[in-house]
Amino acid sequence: MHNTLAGGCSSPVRSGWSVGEKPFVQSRGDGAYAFDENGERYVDYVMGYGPLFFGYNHSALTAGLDELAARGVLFGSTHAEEELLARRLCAHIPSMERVRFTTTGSEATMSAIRVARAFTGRNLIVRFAGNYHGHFDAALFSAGASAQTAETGRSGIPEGVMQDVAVARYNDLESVARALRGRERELAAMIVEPVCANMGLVPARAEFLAGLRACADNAGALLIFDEIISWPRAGMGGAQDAYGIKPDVTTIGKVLGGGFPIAAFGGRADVMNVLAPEGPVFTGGTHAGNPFSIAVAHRVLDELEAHPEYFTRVRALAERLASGIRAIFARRQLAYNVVQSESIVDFMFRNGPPVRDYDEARESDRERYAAYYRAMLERHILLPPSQNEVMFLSTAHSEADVDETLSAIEESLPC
């Protein structure tokens, strides 16, 4: 498989670089568990590194796929259930008037710096090292999670599109102020994640998401959202909702799909106006808004709006998973920080208070992740090989699963 698989994988960080292993091969999933080749079961935390909010194989998203297919999984046409699909979501996030749907989360990104670009006329980004908005050009470099790339220059990233970013430190207001001198007219958007999940788990803090708001508003500007991975995570308003902050416009992605490719991007009715036909501006794609993933997001919709106490139970059981962790810290008196947002778990091997800022995160012990990585994937349990990657918990995970890794947990930490 290697020989012939570029880099052994289809995506960098599956590759186990960044702990010293060999890709972990999966056969199939089940509920809260990965089997590898051979059979043998993991409690499975990566969850395809968010999507799968339910699990493997939940009934309410697999059951009749045959029939989805029979209609067509593929149309050259717009088809009803789009528009439906994108009610459905302004509904849920207000600041999304408007709404274009696209197969991955990096297309949405992507796009939404398109539009904030041609909308206000002007070309400058702002964005935030350790924040991951996907693998194109304007994103990828300084991006922390598993994209580091220490040869910038070699990466295959224009310096010309380098020269149109501005990378700020997340978290300090500061910092964007420095990275805008002398541009402020420039700017056509910053794009932020409100909750980061790919330089460890770092949630905004409120002061931040507020300053940008302003930050953006005085230089008549945009703020985009990405909520690829907090959406609906933090509710099903988003991350936007709980810190009642309300960008231009918002990326989702991930959950909505249940494990099927669909993502979007959405904002306000005369930004996202700039969209060809009507506007000037074009995105589009062959699957984006095919028919079968858009059936299956609305069985994601119907899954969360019938069962709000999905949301109470996987934080309860992240909950659980946190204070155990924390337990076991106090007994062994380490000063790791464990970090705990709804349904997400993290923490690294660096001690003090939490990370703030991917200059923090790059402090902490890549080479003592490595071994406890190595020693719980001995145990049966499945993390992301990245120590930049955090633990994703589903409604299929149970207080036995928790269980089971705190076990794991304080046999594979290191004296």
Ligand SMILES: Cc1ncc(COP(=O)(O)O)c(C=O)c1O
Second form
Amino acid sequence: MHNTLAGGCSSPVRSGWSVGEKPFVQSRGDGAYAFDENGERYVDYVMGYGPLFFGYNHSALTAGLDELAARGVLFGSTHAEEELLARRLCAHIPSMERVRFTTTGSEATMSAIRVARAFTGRNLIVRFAGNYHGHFDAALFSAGASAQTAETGRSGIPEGVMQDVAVARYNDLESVARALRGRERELAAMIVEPVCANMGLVPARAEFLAGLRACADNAGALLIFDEIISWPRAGMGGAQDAYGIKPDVTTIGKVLGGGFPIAAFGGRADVMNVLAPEGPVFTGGTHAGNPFSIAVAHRVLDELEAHPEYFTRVRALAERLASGIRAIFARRQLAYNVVQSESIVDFMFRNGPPVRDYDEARESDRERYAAYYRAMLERHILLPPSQNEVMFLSTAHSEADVDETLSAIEESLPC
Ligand SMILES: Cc1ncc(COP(=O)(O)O)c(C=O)c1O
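The structure above corresponds to the form predicted on its own; please provide the structure of the form predicted in complex with the ligand.
Once more the chain from above appears, this time first in line as the rest of the complex follows.
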């Protein structure tokens, strides 16, 4: 049906390839619900892959958008609200002393890596298998999320790029040591999702993040936290605040725009000072810092600052969902592990202790997930069409939505 649209989609995970399904074609969204082309309603846990912390159309974000548009949707100039937003973000995330805005998370992480390379004068980046940082060359091989990385050699990523990126095992400091052996003085930065939500939900062990901090310091390199999913779901200070570990550079996005395209990277002032025009590193963009997205991001912060109870409410919903799924598994004698971190819930079709890394995540039974995805869709629950992705709760979800979901899971399992 969507033949002129390459791959039938604008981002491959949406195509349904991972669950062997046709793409879910959405006509609109409202609160916690997605609607298909026939106007049928689904309880939605994709939530735009994370940004929709307030659901689809929370009035605090969408009211009066025409007034915003009336003053101009795009300026080719700097404007005062960019500086104000940067200050507000730095107040919440003190490791960020200076900030630059981008349009997408991919640009934020790509730029953070460039800045780290320029600041250190080194090239090597250590990344972790199963972490997803966006769709640029250095980030794509051995990445989680929907990135199809099996055929890297044919995927348009030059080998030269791969030589300067070492991929280590998540939650495994020895594998970092192995990746770095003899190359410590080449290391520019390590980049990590402190709460990984791209190989299912796998929070880092605290000792792992502390070990990365120490390792970066010993090597004279930088530590980059990719908090594009974890901020502010882990709290207004991000996962770095929850773990008590200070990265040199942080990337944020997704919830920052509440659905509008905006992301940012920020960090130590001396590091960020390499950016042009003060320094030699160029990053920019026609839509970077556009007044529309910046204004909506201010509204997101207004809402989060005024309503700390949102975090408690969404966490309670996530706990209700997670404990309900655990109860179903116990009744059915299924040994799958349910993982929940704040407003995110996930389980994999894999017996045994919780997943720690990508090798373990890949042991999960993908065909079972595909059958489960289909069974849930038939019951009007929209799950992410890939087992690497997670369930996102929002302030728009209700206890009734969660209970409807649990009934659907009860009927769909075992599959
Ligand atoms: C942790 C993380 N970093 C970076 C990105 C890339 O962000 P974007 O899709 O906005 O380019 C994503 C997207 O899912 C992500 O999950």
